[in-house]
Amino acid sequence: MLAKRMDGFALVTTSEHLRSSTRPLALVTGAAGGIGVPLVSRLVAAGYHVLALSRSGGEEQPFVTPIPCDLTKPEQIEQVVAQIAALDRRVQVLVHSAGVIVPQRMGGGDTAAVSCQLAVNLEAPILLTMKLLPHIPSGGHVVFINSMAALVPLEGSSIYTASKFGLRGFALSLAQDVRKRGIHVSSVFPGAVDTPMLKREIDNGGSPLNFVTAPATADGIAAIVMGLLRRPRAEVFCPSSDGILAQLMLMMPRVWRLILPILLKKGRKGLRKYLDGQGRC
């Protein structure tokens, strides 16, 4: 066994064969959905061992071994770090895939989903890389699965976009804590990528912005993740042509209020022909 129950939630045990394998350890969250399925596939491609965070756990696979753990509850965290810790192995990547919206305008909403999309978002990340990092070797890798909400503001997601700008700022500061000890930090901005995530986001009104530019594949964000790991790079914005004005426009905001109904206009083209693709409309 893999896993057992213990204080009400599954920890991953100290399995023999997870001990003396030869391949190097990948830690993905999210792994059970969206990008993280085709990014575990990859990864196990590709010579590593996958440790699979999800809610859910999941089924053992040949090499991987799925872990429940609820990203909102940081004493998870806390236990899961702590069973690792005790494989006595070096976690050589380690990826946030983990992510959660709810579109709502402020003045009204729900508490539970802001603390939910904080917690998953922003808080976990920060905390799961503080608990591993001394297990992280040289030349080891963290890796962000972010979004161009944080660049772009996205009326009626405030909570996501401040997540997302938050996620980008620990990055970035995260780079220079860990660059001494040779560990790479990267970040990935995709715009909207075509998960189930994405498609309860448009039935709860999520923003047009999101189809200026067609969506794209979760394995063809996985297949990003696997080209920083072979060359690393801080930021990787896609498609490139978005994140350069993105950028753009974060630092002049003037502009950005000026070319948002355009884009706006843009966007809603873009959603009508999305939703004509997936046959509803």
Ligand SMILES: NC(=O)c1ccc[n+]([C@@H]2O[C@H](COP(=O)([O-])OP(=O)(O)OC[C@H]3O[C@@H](n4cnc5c(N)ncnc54)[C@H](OP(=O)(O)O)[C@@H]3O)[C@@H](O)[C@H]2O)c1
The other form holds:
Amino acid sequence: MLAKRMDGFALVTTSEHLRSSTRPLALVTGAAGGIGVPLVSRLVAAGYHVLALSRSGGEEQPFVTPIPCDLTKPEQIEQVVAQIAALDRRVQVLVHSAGVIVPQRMGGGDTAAVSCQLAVNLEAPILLTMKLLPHIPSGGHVVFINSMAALVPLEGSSIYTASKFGLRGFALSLAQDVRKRGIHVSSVFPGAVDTPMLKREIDNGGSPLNFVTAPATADGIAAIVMGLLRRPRAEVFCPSSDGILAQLMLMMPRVWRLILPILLKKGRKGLRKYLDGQGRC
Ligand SMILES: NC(=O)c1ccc[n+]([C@@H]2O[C@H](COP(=O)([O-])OP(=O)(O)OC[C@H]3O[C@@H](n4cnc5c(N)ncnc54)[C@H](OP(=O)(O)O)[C@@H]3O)[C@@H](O)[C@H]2O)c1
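I would like to compare: after the form predicted on its own, may I see the structure of the form predicted together with the named molecule?
The next block holds the full complex; its first chain is the one shown before.
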């Protein structure tokens, strides 16, 4: 039975389908996004009932209850968690996949884009995790879809980079806070992923560093998340070679400055190849 939309936030408590489901619950933010969609499918196939957060909500599907939530609004995050608490169910898996990038050079521009990126990429994952932790059982898992931008400073995307650096710090600290409770914390660090976000980023002057290696598929990232749920690890870089290089470069900023022109050249070539493949060159 489809949930009745009473006030836009009552989907959780009014969904008969959810109330009768005995499946473990997984909550995914950015569930309607490029990575979110295949991730939700994989979670359902693996036996979860998914609480799918997005701004638009959408129709209830078998084992997927959509929840409208604008993550820039803390009061909406609180309402979502209050509804989950009213269900009296545990949330086994929490995946933070929502994200926003607005490329802009510092020195001018749009402060609203600053607040939005920090709110969606950093503040919302912190608030949602804090509020939901009492409802996550031992053996539960919190997964952050981070970005290689958490290790590689991206020219022209300093706010996104700052938000993802911050998110990495939060995840690593959180893991220590919840270890005794038996809750796993993982972060996935993709380079470029072929999703609407990447296309918007290219169209708005995003960094060619995204294309030093070919973009991953969204389903490939979803598969990595599923692998983490089976075998928890703190951090996974995709591709792993970029992760090793990026971590080394962070320790040696001078070498990074030397190597950057070579990477940018390789990235511009990769970008042309990607655009060619899309018939956009
Ligand atoms: N694509 C890449 O190249 C890439 C690379 C590295 C890391 N990542 C990370 O991967 C994650 C998923 O990105 P994606 O590629 O799947 O991007 P996407 O296709 O643009 O999806 C992003 C999702 O974020 C949600 N979102 C944005 N603003 C929101 C808000 N105010 N409230 C609630 N939800 C909001 C959107 O939900 P709505 O349905 O409400 O619009 C959208 O579904 C992000 O954290 C991103 O930083 C992506």
